[in-house]
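Take a look at this single chain in structure tokens; it is the form predicted alone.
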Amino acid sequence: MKKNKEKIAIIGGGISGIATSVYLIEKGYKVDIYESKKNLGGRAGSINKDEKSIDIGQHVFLPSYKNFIEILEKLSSTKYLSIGKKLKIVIQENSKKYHLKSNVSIYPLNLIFSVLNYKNLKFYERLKIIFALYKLSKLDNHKSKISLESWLKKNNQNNEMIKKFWEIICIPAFNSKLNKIPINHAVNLFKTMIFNYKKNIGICFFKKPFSEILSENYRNYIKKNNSNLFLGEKIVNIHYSKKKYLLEGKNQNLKYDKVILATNISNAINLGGLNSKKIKLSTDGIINIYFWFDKKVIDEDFISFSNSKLEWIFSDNKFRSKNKEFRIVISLSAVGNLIKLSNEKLISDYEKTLRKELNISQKTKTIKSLLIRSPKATQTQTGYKDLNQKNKKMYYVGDWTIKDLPNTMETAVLSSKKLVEKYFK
């Protein structure tokens, strides 16, 4: 491996950070990371409560996410995963459930037998959306700006398949409502997922806090790489001269020949000069309320609810530690005004409709609980068609600047290995 010279500074210790930090090195960098906070992951990260560290939201993907999975495999990390490699998902509806699975490991059989076993709708509904998958799947290039929700009705999908089939897929994998989505980032996720896959997909989990997989392993991997990790240290001001950057930090002032601001998007208007008045911003927000009960509530490791104000809920069963406490997390996608109402309200509302839904009894106490908010949890931006494309060997890179896709963990590792392809030869 050929050792480069040029110092390069990466603002930002999320998981577009990482990935760029590590696809640096392997070709030869040695790099500085500089995260604001004390812990990695970004908006994957984790807060610490009780002395305990919380994931920010429930992080679950697909093994489809080969990128994201080769980061983790790079960093020693995937004996820390639990990896879905059937697909089964359970969806309760006016308290009787119902399964999206199949025990055919040929794609696209799993696929089709997973549709066709899902009892919560009438078998044509079940035949029409097959075909609906299946059309999605030969559409190429798409540039038809009409939503997912426009394409789905002119596709015969009725108010039922959509509320019980697609809402429940589509809405947290793109924290958005389907007339928000437009049908070609549609296309490039269920490629990326499912299509282009070809292999059996399942939900897989971390069996601890994301930030603390990340913490010790790649803290090493930077160590061992001469390279550096600085946490708590919040960058303030970049100055270039002489064809230098000159970033000032909290702590220290430290000269670099290129910067990567693997920042959110007001961060690189802040730091990286973009140009406001070029972007136009959209986001959308996550609540995850979390609730410990002095009981086990749940058998399964997840439920997704139709016709209910539960999304999607998810247990720690499987990784609990040996303790009287079990947990129930409410994750909440594209919650819109809900962001605005006060932890309590939300708590008090939610805890019924849990215990309602999941007919909890009152002699199983509640020990405590969180309410976790995520006003900007995804961040898409229109105005800049590269914003790599001409700049002062300063870049920028995470899953808002892939224009195709939504946030997801996979965008992220993605816009990295496209930036150190493309400008780090």
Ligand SMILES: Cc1cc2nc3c(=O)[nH]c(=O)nc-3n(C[C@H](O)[C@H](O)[C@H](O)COP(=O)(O)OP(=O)(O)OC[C@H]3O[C@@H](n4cnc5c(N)ncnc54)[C@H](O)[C@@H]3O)c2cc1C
Second form
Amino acid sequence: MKKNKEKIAIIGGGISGIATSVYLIEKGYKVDIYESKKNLGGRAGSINKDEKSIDIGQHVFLPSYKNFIEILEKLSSTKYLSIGKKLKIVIQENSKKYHLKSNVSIYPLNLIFSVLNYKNLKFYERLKIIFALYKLSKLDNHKSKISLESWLKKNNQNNEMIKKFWEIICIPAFNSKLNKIPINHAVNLFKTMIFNYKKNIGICFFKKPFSEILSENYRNYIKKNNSNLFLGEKIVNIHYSKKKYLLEGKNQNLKYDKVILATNISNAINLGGLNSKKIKLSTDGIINIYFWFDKKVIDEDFISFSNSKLEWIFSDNKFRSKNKEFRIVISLSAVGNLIKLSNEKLISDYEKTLRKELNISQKTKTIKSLLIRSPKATQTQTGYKDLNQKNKKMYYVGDWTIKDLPNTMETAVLSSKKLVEKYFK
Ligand SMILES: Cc1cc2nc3c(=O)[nH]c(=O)nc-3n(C[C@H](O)[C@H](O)[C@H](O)COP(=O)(O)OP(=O)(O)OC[C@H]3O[C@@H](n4cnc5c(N)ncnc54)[C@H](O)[C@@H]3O)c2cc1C
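Rather than the form predicted alone that you just supplied, could I have the structure of the form predicted together with this ligand?
In what comes next, the whole complex appears, and the chain from above leads the way.
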């Protein structure tokens, strides 16, 4: 069968579904892509509030997210990315600002100088962090079951170093507390994102809501390549008969030779016939609290906090401040039971802390606030070793399908790349 005669459906218009479609199209396939929501981007996507688009949560990435950035390049969408060229993180503790930054752009000197400049820790503590980073870069013990926290303690990292450095970097990167991060995940992430990249890194983020970044360009890309995008089309069932998959949707009922499930785990179980008893699922939540003020409250694009419940805050002063509204988002990772508290309580508690930490005067008014919960922001499964098998014509992609890396936008794209390279000639 010729490639373009083989009918392929992708279910899910998140990053992995989009990346899969791009890789397949490049190999000469035509695809139909189904997304249950009205917009693209999945967990990295946006919602509409008061006729404005707002990201479900603040997303950050590094220049080492090579595959993710490459997909956006192919969709002509990189002009909406703010790419950090130098490491520069402001860390605030008890109203005092410290810097994790380096003016040197050569790896690994950039990392070494950043840590040496971080005066929130004693000098010998900074040296010990550099040594631990070096050891991590040399570690290749994928079978070890210990947690990152245990490994750090074994490697002379005291509580101060863990709180003021490792937690600030690792909790949001993994959306997990350090005692729950397997050391092999930590090694893999640090290697993929920093050690193997061997170049300068800085924090990157989107200049406008991610669903907007994607929408026009992706629609055009799909159209230009004789493929189809069905938005607002939830697939509720998949039937297999006479070597074809019949996808049952709200409006469409079409037959396909191959189906790629680019959904979250639970929908992959429901639609794709994975054995739910075999899967051990673990999830953790993220909460984002947006505040709009009538005055600018920080100059930086982002600040992280040590010894405060604020964790990380981001402003959009540079890109989105219109109508004299200045937006701050508080991004809380690995939230555990915090997710159970009411919106009112969370908003009021965090507004008080934000005002105190940033010393915001009473004259500065809060125009509005919005809390967005993502209870299953990250999802990992143990049970299935190889989800995708030869001779099968239903496949799985998504951040959760790569077991030894945390859920990130780069992991989502990597899963698509691996699938297409292995199973589609
Ligand atoms: C609040 C938050 C903050 C985050 N921050 C970061 C960050 O800073 N950096 C980072 O790298 N990563 C971050 N992540 C993780 C990142 O967003 C994910 O790893 C990535 O977006 C996953 O993409 P995916 O395509 O694998 O899955 P998803 O985004 O979950 O995509 C699955 C898609 O399938 C659709 N779907 C499901 N079932 C059906 C059906 N039956 N029919 C049709 N469509 C269906 C869903 O609507 C969804 O659009 C964050 C996640 C959240 C929630």
